[in-house]
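Single chain ahead, by itself, as structure tokens, in the form predicted on its own.
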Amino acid sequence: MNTDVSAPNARQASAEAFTADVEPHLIVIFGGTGDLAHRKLLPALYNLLSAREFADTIEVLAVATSDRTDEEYRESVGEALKDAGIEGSEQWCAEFLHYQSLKPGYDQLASRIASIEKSSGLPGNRVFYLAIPPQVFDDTIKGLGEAGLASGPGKVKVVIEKPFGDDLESASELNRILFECFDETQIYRIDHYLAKETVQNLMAFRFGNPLFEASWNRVGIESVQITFEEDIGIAGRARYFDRSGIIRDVIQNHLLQVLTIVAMESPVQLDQMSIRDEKVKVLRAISPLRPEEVVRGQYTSANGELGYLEEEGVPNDSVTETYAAVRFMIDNWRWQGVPFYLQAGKRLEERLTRVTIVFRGPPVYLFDRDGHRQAEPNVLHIILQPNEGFDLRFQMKTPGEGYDLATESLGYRYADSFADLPPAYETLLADVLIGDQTLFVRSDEVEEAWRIVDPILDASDKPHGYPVGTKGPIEGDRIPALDGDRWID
């Protein structure tokens, strides 16, 4: 398809969208100085407010524990949104940035609060984005507690980025202080994949073409692939990653919250309680996991990139895995025999993150020449990233005598028709302003994921070595081949 230079605008229209219902707000970003700040949300905000006509009814106060005065942050603020490519922010930065240090406490934080809820005529709509490391997030939590502020004069609400908790008996802890101080109405977890269009796109892909949900079951599907890859490494993160791995950094949230939007079965209606629901009781049907369902790497140095035992930080011993292939079987009545097939990795041969779904092939082959098997099974690609959108490959007769048979495949892609898809900060933001908890995780979603990788977490052995730029070890073709099954390219 050919790019439509008349295609509507996605980001356009759900700013349109998202206008009518936001009430005026104080946001609160705990981590201010931070680089997820800079990078990510305070560009998000200033792109979803700037422009709108209530702009001027959300301040925005960062908090962090550097002694700052107002100007000086909104200097380091406007410098940042010029990295981001943002040109003419100074106004805003000036009118509706502020600054406070956590130093003198949390009963001077809840004063500057309330002061500039005044002078700005605000009705007490909070909201407080803990854009910092798990660590704190305790103490953090608490005090806001302790200092009245978890509730007001009008709604309040937490954001708290992912990781929630680095195991089932870490993450029921910080449900347990945060239900201390809130309540599940007020908390939005955020994992930033949720927010991708084309994530969401998968709801509306199988429940709005009957085509392919009649065959969305242990009858019409063979298998289910969820791949990420990334080409790059852990780009200066090894404090964190090495303590967490990609089973906990991807598989855990990203990749099995995908997995539940493949797997779960038609919500009531679209509202957040119904697919939050259906999400989790996909979760619960999961079986425990065996060892032999479990690949585990870690990439090597090879044509003169580094090795992850080499990377800046991480322990010459480390055991940390940078690949993982996870066996997962669902026990319900539309999934049962069918396996899904998790991956994902560090420094492997392209970025890529796509679901495959492999069809079941057909109950006779009348197209096999010398006893071999001509057909190939119909395959979905659903490609989250890059160049997002979906390929279908079929069977087709060659020109000539006989029935020799080719693949080929009808595609797809976003850009082909919406201009612009918005970030997915800027859709998350937009959802906490509204209230609309549909794309972050439950409590419940988040213990029950803990509870099916539990038991994989922390193996003490030597992960397999794959070099950098491959598609990952050799070990893991042994996954899909527990079920005579292989990867798809």
The other form holds:
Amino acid sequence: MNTDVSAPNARQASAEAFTADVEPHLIVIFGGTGDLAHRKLLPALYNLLSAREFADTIEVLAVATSDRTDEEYRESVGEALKDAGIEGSEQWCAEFLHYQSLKPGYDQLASRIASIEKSSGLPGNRVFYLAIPPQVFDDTIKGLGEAGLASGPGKVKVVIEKPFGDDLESASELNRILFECFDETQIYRIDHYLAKETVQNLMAFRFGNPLFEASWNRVGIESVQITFEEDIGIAGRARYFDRSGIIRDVIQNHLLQVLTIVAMESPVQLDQMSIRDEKVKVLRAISPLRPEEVVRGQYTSANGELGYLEEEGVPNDSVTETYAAVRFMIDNWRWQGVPFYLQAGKRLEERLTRVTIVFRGPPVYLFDRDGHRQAEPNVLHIILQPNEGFDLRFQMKTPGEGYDLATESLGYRYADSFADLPPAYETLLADVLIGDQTLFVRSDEVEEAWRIVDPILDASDKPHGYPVGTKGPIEGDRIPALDGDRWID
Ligand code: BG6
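What I would like now is the form predicted in complex with 6-O-phosphono-beta-D-glucopyranose, since the data block earlier showed the form predicted on its own; can you produce it?
Okay, now the whole complex, with that chain kicking things off.
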């Protein structure tokens, strides 16, 4: 653990780069009274904007369906910011935060936008942030279009939260509706995993360290394992989660995005088009999943903790999966024959998101012990959260006679070099303001990801049970066993 206060602060460095590029904007948050706005967006915006020279060139207009005054809204945001550990936000709220009810309609909203821009001297750059339930995406996008808000005197951008559709058909339809009003350069589809510093570092790790490149392929790698474990459950979101399940909730988006970065070719340059082009090529090379490549689970009560079916709002015959293990095969030159196993679940033993690269063993095994091969593979664990860092496992001779091997590891932890990592939402909001779409998902990427998981959505058979606090259902082992492998700890 690093206690050196002079350690470089990633947040400060990115803040400086950001300050130079940002133009004045009005940020319009749809769903301004909702949980996402209060818990994530407004604290992130406040942290991003406060203490920056341009803080007074960004105004925020929250929009929702209820009636309330600016003052009432500011009060509720002040409380939410306090809950997020932010004190002294009153002046910022009073000066830069406004509220508009959507009840009178979009024309009224357009007038309010024009009036704020006029009184604050803003040039008409607008961000429409849709922090709303997906059922109202369509109407909101159409409303913006019909009120003439999809283009404006300045740059207009629209930010869409997940879920982006709930299968291939609905995602394509949502893209179609968006394209009636906006073009791709205006659309920012959020996947907050892309903004995690450790996920971005996957690219730096791969393309900044040629050491690993020679074996980063089917010749050097036996399998890739991506693990997403959460100890929390559905956190009161039964209505959403029961219709979603873990495959839609994190595999189709966050984990497939991580997979593409692990598997992609080097982009020609580090610009948004080159990076997104390489990522989508990986997705295109993945065949749609087959039922035998998936195992589903659902947590059951244990040690006095509720099982999924006892959670408030979950139907007692629900077959929604809270755990899934899946195998993806990438049908291209680099990855032919290398399985990518993914495992994701709620209410598991611990919180851990990790990519594990299992390298191929030596071509000839020299080291036997009592007639058994000592054949632990080299393993690279890339830990995305928590305790972010890397561990590279290798074999060592233990001191003494003969050749007894033991597994040791080289480790690195971010916390040893960097004081803190910027929260994902701050990074995403900064990129929207700058106009950098690299960390947002393009229309073809989102549709390809749905194409891959589409055949395994909405299974009707009962998932395998696993007690809360365990590693998931034992049947999950069937996925690596498809290729004679096992999950690596
Ligand atoms: C969200 C999912 O997108 O990601 C949640 O809806 C999940 O169910 C969350 O808990 C995980 O994000 P993080 O950043 O905590 O790993």
